[in-house]
Partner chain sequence: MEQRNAPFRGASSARRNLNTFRRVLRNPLTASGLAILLVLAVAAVFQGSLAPYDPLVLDLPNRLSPPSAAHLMGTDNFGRDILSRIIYGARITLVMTVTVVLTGSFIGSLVGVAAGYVGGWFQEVVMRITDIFMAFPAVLLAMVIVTALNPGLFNAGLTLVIVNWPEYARVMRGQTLSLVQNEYVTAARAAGAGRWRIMLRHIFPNCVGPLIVQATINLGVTALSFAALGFLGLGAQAPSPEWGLMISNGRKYFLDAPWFPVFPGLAIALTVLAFNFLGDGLRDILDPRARR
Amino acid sequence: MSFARFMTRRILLLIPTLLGISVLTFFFSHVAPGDPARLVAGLEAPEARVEQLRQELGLDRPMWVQYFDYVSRLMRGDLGQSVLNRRPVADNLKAFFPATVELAVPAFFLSVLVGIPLGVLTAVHKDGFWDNVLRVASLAGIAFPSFWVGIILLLLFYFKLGWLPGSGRMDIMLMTRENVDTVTHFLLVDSLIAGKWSVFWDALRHIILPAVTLSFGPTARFMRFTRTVMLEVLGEVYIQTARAKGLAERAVIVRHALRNALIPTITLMGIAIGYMLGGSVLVETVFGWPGLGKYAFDSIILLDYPAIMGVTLLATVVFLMSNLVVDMIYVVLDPRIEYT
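Write the structure of the given chain, one chain only, in the form predicted alone.
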């Protein structure tokens, strides 16, 4: 199968996948206990006002009618109107998603640059001191939930030591003094373009704790998975042959063992970046990061059905596209792989 046919087939498969996800999300969000109209109107609002809001939001119609109406709007690119702020959901996603990307990208690179080298180190020194220490550390990284890690980091570096800011994307006082023009919607990039160095350094300090928290679990998984794969590769015949030819140990590890070990590790990378971009709800909530996760959390609290659907569909697209990119990277690492 050619590359073009493979890509076309994978992209077309997005349609039934998204439809299936939309059905499940729509059903489970609508059967959850609670009344969005009552939450929006307020607990003390009269019943007439609540009923009026229910009609405006279309909640008085049968569920299957609401779903088909939603799908028909979705085909036109309309994700509906958010109950949270009465704005189009598409506009909200455009506003909040860049902040999530700005947080997820450094967290992803941090987990890769730390996790994979440590995994190689533990595999090369199997059952040694560093292997035992790092294996215990990786188990802790996998076991500790991200929100707990975030709270501990806040207590240590914000409340106790005062080295780093605690929440938000930028200091509020600095935000009122410095106005940065929005070009890319990424605060770090926009501040560099505008030459606002004070904003850049403040934004960089704000991103450290949430990025470290978000990368904590993936770093541990990269380390353990890389160790497992490297141990398998180091036992292969071609590794012994390379050593028998007199190649330096560093060349054997990097050029032969690591290159082949990265092929299955790339799959884990695709899952990790998809999780960071689409599932950083707890981390963004703990740090008050104004991204997609925080928007999703607030939408769930208010039973904002259109927003929940929009966030879920966007997260699904991110996961599917990351897996598609992973398949493309496979061929770069190993040209023997064919598209089937």
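Take the two forms, superpose them, and find the largest set of C-alpha atoms that agree within 1.5 Å; that set is the rigid core. Small disclaimer: the values here were computed from a predicted structure and weren't measured. Positions refer to the first chain, counted from 1. Compared with the form predicted together with the partner chain:
- With the core held fixed between these two forms, D298 has its Cα displaced by under 2 Å.
- In a rigid-core overlay of the protein, Q66 has its C-alpha displaced by at least 2 Å between these two forms.
- Superposition of the core reveals a Cα shift of less than 2 Å for M321 between these two forms.
The structure above corresponds to the form predicted alone; please provide the structure of the form predicted together with the partner chain.
Shown next is a single chain and nothing more.
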């Protein structure tokens, strides 16, 4: 099968998956407890008003009619109205999603840039002192709950040492003083565009603790995975050949071993993005970070169904797309891959 056919099949297969996802999110939000009409009307509203709203919102119609209605609105980019703030869910997502991206991107690069080199280091010095220390550290990195790590970092760097701010994206005092125009919704970018260095610096300081917390687990995973793959690659014949040629050990490791070891590691990057989307719920809750995860949590507590469905759908689509990109990169990088 050619690359083009492989990718076409891969993309076409996304259609039933996306349909299934819409059925699943719809199903789970509709078997959920609580009466959406009552929630919109308010607890004090008379029963007649609730009944009227139920008809207006179409909640009295058969489930499958509601589902098709939901999907046809989805196609038009209409995700419904959030019960939480009476705004379209799509608008809420547009406001909250960039905050999560601004947190996840540094966390992602942090985990890759720390995890992979440490993985190489442990593989090269297998069973040595650093290998043992870092392996135990990586096992611990996976074992500690991210929300707990977040709390400990807050306690240390915010309350005890006072080095870094504790919650939110920006200092509230600064926010009232400095008005930054929203262009991209990314505070770091927007403040640079506006040329407000104080805001940029403050936003950067706010990102550090939650980003480090979010990167904790993935860093450990990258490290362990890279170590395993590197050990495998270092046992290959072409590494012996490279050494026999008299290449410097550094060149053997970086140019011959690491380059090949990075290919399978790319798969892990897709998984890490999914982990960060899910993990953002916990980390954003701990740090009061106004992103997608906190929005998801708040809407679940309030049983805000349109919002829950919207967040789940967005996170899933992002995860699917990142896996698609990972697959593409994988195929391009590894000529040996079979398209099946």
